[in-house]
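A single chain comes next, written as structure tokens; it is the form predicted on its own.
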Amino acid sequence: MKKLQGCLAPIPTPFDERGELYFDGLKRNLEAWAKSSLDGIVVMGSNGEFVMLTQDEKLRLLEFVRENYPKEKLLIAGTSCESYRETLFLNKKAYEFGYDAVLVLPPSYYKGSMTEDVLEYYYRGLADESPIPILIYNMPANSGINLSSKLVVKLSSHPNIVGIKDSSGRIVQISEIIAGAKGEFAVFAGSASFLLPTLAMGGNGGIMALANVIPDVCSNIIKSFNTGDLLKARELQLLILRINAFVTSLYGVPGLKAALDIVGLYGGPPRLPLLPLGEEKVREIKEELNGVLERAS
């Protein structure tokens, strides 16, 4: 298995103006990301609007990306579904297509019943039955469930549970996972906003929306940290905080897609019920993005 580390982008799913999958735009983006300093990508994560996709669309998307992205780079599939069986089905399909790992959220519709015992049983069951390594995905802002450090450390003992993308932003919790996890368990910051703190505590990298838009700047934070240039890493980390908020907490997927259009990649419209940003917000993103690129060069 490839080493789980570095800078990864959870890529958006391109749609055309009719809301259909737009593979021409996706291919153009994949070519650009392949030439960048990204270590890999994640398909059908939160930024991929996976909850808006039919199962047929998910399979077509998984197959297309595998065929059009370099084999030497990390390729991870988001396979989260409310149904255990459907998640397992997608895990098996990702394995058949040749993905390196899958990223799995906890089921959350019956969140009141999702105790730590239930979630431990869920993840261990998937790991036992899946032919592909599993990364846990902690995204309490969307799922309404925070996977505790105690639970994640327990799950890290399973040989087929190989890491976590933690988007909680709770650096103490992330640090506790790093301190207690077993073996080569990989810990990724789930947002560029806390990439450097995660690295400083011993994390392996980041799976970050902003890496779609300015991959080389995000990668340079990791490179600067790894080479001991902490001042440069800190400077870049502080520089990207505001633009990161625009493509995550403030404007979400529509903000990310607008930013992609600004940098010359294909963003396009989100799928309903999400709506494109208005002109004023797009202009705000463009101004901030141009400033970041100028200062980071």
Given for the second form:
Protein chains: 4
Amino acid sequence: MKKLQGCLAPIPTPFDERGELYFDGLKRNLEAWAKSSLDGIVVMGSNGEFVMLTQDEKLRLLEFVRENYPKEKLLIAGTSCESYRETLFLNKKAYEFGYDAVLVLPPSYYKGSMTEDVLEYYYRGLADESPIPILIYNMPANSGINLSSKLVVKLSSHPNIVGIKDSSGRIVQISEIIAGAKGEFAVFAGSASFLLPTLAMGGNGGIMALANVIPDVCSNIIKSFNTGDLLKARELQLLILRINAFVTSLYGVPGLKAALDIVGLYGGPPRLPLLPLGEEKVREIKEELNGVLERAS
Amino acid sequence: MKKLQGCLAPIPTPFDERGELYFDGLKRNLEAWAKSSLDGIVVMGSNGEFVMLTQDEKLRLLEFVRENYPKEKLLIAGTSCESYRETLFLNKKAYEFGYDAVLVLPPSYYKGSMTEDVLEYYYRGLADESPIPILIYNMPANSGINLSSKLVVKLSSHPNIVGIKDSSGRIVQISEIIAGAKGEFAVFAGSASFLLPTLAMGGNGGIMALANVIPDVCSNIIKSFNTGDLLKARELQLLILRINAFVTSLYGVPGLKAALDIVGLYGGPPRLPLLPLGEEKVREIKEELNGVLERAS
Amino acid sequence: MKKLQGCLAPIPTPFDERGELYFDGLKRNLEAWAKSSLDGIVVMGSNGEFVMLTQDEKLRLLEFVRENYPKEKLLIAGTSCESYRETLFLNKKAYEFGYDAVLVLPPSYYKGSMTEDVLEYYYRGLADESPIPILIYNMPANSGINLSSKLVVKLSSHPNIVGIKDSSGRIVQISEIIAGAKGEFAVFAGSASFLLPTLAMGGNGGIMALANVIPDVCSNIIKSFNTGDLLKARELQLLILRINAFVTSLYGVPGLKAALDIVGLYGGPPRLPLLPLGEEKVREIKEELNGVLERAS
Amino acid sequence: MKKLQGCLAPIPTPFDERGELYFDGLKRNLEAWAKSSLDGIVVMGSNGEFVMLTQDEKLRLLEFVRENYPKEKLLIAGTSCESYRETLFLNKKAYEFGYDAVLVLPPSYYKGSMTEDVLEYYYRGLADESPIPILIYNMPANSGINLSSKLVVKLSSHPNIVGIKDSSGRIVQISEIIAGAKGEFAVFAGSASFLLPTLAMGGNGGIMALANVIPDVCSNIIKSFNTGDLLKARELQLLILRINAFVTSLYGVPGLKAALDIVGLYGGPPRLPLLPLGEEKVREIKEELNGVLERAS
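Output the structure of the form predicted together with another copy of the chain; the preceding block shows the form predicted on its own.
Let's see the whole complex now, leading with the same chain.
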């Protein structure tokens, strides 16, 4: 199996003006990302608007991306559904298509029923039955459920649960997972905003919206850190905080898509209920992005 | 259009032991509910495990229920999806099948993007394009999003937005909606635990998990209230608080399904990740239920 | 002991322009409230800015109010401190001064340590050692701690814990307390915004900021309800929702003090960090207040 | 002014068995801390049970500590009160006694009124009027209020607001403060659990409960980091996560006091409502502490 580490981008799903999957735009983006310093990508994560896609669209998307992205890079499929059986179905499909791993959110609609026991049962069951390695996906800001370090450490003992993307930003929790996890368990920062702190604690890299937009800057934080240049890593980390907020917590997927359009990739419109950004916000992103690119070089 | 009021049950979706839709059990339940004092039912609400169903299952379920439930009673379809286009699609199907109204949650995965403006745009768009009246569904415990009374009052001015099921239990919010809503806007308590307070403030009834199990007791709260017997209504309201918690906040859908089995209807297993209740909890429900039935008669 | 019921006002503490206790203004207010239809008052509740007062000021205030308010009405002292020993000290003082009961918040700074066991121990200890009856004060919006109905029902069995002011607005919780509490335990709505729902469930009245401003309207909700005129009670309840928000959740103590100035009582400035309302908000309150008074008569 | 940096301990306030201030125990502790590698201490922070102390006790405590702790080390006074005037009074006293700085929480009882404008006004006013430099204290787990990085960055421009102890553990927020703060603004981790991530981002040190118990281990994280031995710093950081939880989030002040007793300093009982730890938990702490000390040496 490929080593789970480095700089990964959870890619957005391109739609055309009528709201249909737009494979031409996607192909163009995949080529650019393949040439960048990215170590891999994740399809159908939160930035991929996976909750907006029909089952059929999901399968077409998984297939297309696998065929148009280099085999030697990491390719991960987001397969989260509320129902166990649907998630398992997608895990099997991702395996058949040739993905390296799947990224799985906890079910979250029935919050009151999602005790740690239920969640452990869910992940262990999937890990037992899936033919493909599983990355846990902790994203409390969207799902409303935080996976405790205690639960994650327990799950890390399963041979088919191979890592976590933690988007909580709770650095103590991330540290506790690193302190407690067994073996080769990979810990990824789920946002570029806390990449360096995660690396400092021994994390394996980041799966970060911003890496779609400025992969080389994000990648350079990791490279600087790995070569012992902590000051450079810190300087870049502090530099990207604001642009990162624009494409995540502040303006979400519409912000990310606007930023892609700005750097010459295909962003395009999100699906309703998400609305495209207004001009004012696009200008804000453009300005910040230009500033970052200037100072980063 | 039928008057939106009274005692409604958001029915669970029956599965057999292999986890497949079980129409025989459903048919039996529908017959019992048709004979009860229920004024109507809601298909594919939270208790209907709608997030566990495939598109195909949803359509089969909608069709089957319509064919097996009396035309003169209220029949409402839960059609909530994260994506506007999928919700709209189901709204049209519900209309074609002959439903009286649809019940629609706010999209909730991208919580940070779901501003009041975005939510207003979403509901107005659906209301404009849907051939069937819309009931707003506020269920913050599951969705993680609360629809403010200010937003609901605004939406109540749309001729095709005809009411709300508010499961928040926030009685001040419910009161503010009643104080501010235009015209015939129907306000339903979303749980039996605050039915009487909602009626006292001028609400139109309840859409309540517990009404699946003991429809006549729930219905009797409304009847007592409407005939001026507040003491009887209060006595029943206080009586059902604990059993209501068992089939909602405490044990969720598995609790509701266990309770149905106890009263001789078809409950059956939930779908994973939801797990059937253990024996101890089933016994607890049974005991409480027997106590309620004894004292209610 | 006097019966714990009816319409009570948690009075604000008047300060002069230099921020000192202003007893002349207080005396004037006490005379007006004594003549109104209020059944009693609470000194040093949340509206009394008790957290801003020194120990010495608290004692002077308790004494002054006792001497200037009719003996036959209910007079309750807020005595909440973070420390057990200080709360107990004030309870003893309130007894010596001749108060009817004390109102006690849970300690809340060390939230992580305030388990239900610790809170039960705290209230039972105080109830054992205090020479004066204790009313529990649940105010999660300020304290950050909600007292569960389970805990309150347990505490209701203590002979010296005689009731609760619940400001949570959680009507199910309030109903559960009524359903479970022993004997004569008095349940008060902690805000005018859910007075009628509380009465409908069997509550004993309200301790409500708004009762400082328009005691007769608040009182009339209770009177209408008690005499079986539910429609009148509901009409008034719906009427006051907005003005109530102005003097509580929206503009807080500064809003309440501004409203008192508007109706000709002494409001005056709050203490820093609280800031007096700006003109625009004062105008808003004035307009709403006039509308309410007009329609209520 | 002394440089604000390094390893500081927010000391607990010792009480004897009757609950009175116990200066003999305190003196013994101060001597031990003076000989340790601590760079300074904070009196009357959250661990100092400041909310349990009377005004008179606070003044005696401030005076005693100043007289019994070396002048060349950092000595900071917690002076937080809900009321501006009382906080200002203590700030002046701390200055008179000879403290280096004061640590000030936002007022937090009237949460609904504590807008960013009100909080900015509060801190700027104090900074203008206080004769002593102010450190902002962000402790949302206790106060229920989080000070945003935007607000803190604004405040950092005031010449008399010299730094922050951030106990939120939100590393992105801490990073944003570092990225945006003006001049010499000092940023301290408010708990040992995220000391290294804070240092990695450019923070100045930590003010940490655990530093009372094992000052040399905490200090060694900083020293290792500063001398470029990131691996050693990380190893120690991962090592202390669990013992840190015992003396903070899990068992709070009672846990900290028990740990002090274990290492031969004076811990003693907390004040009610806080309760001393049971034997089982004391044993747990002892075991973990021994493990840490063994592996750290």
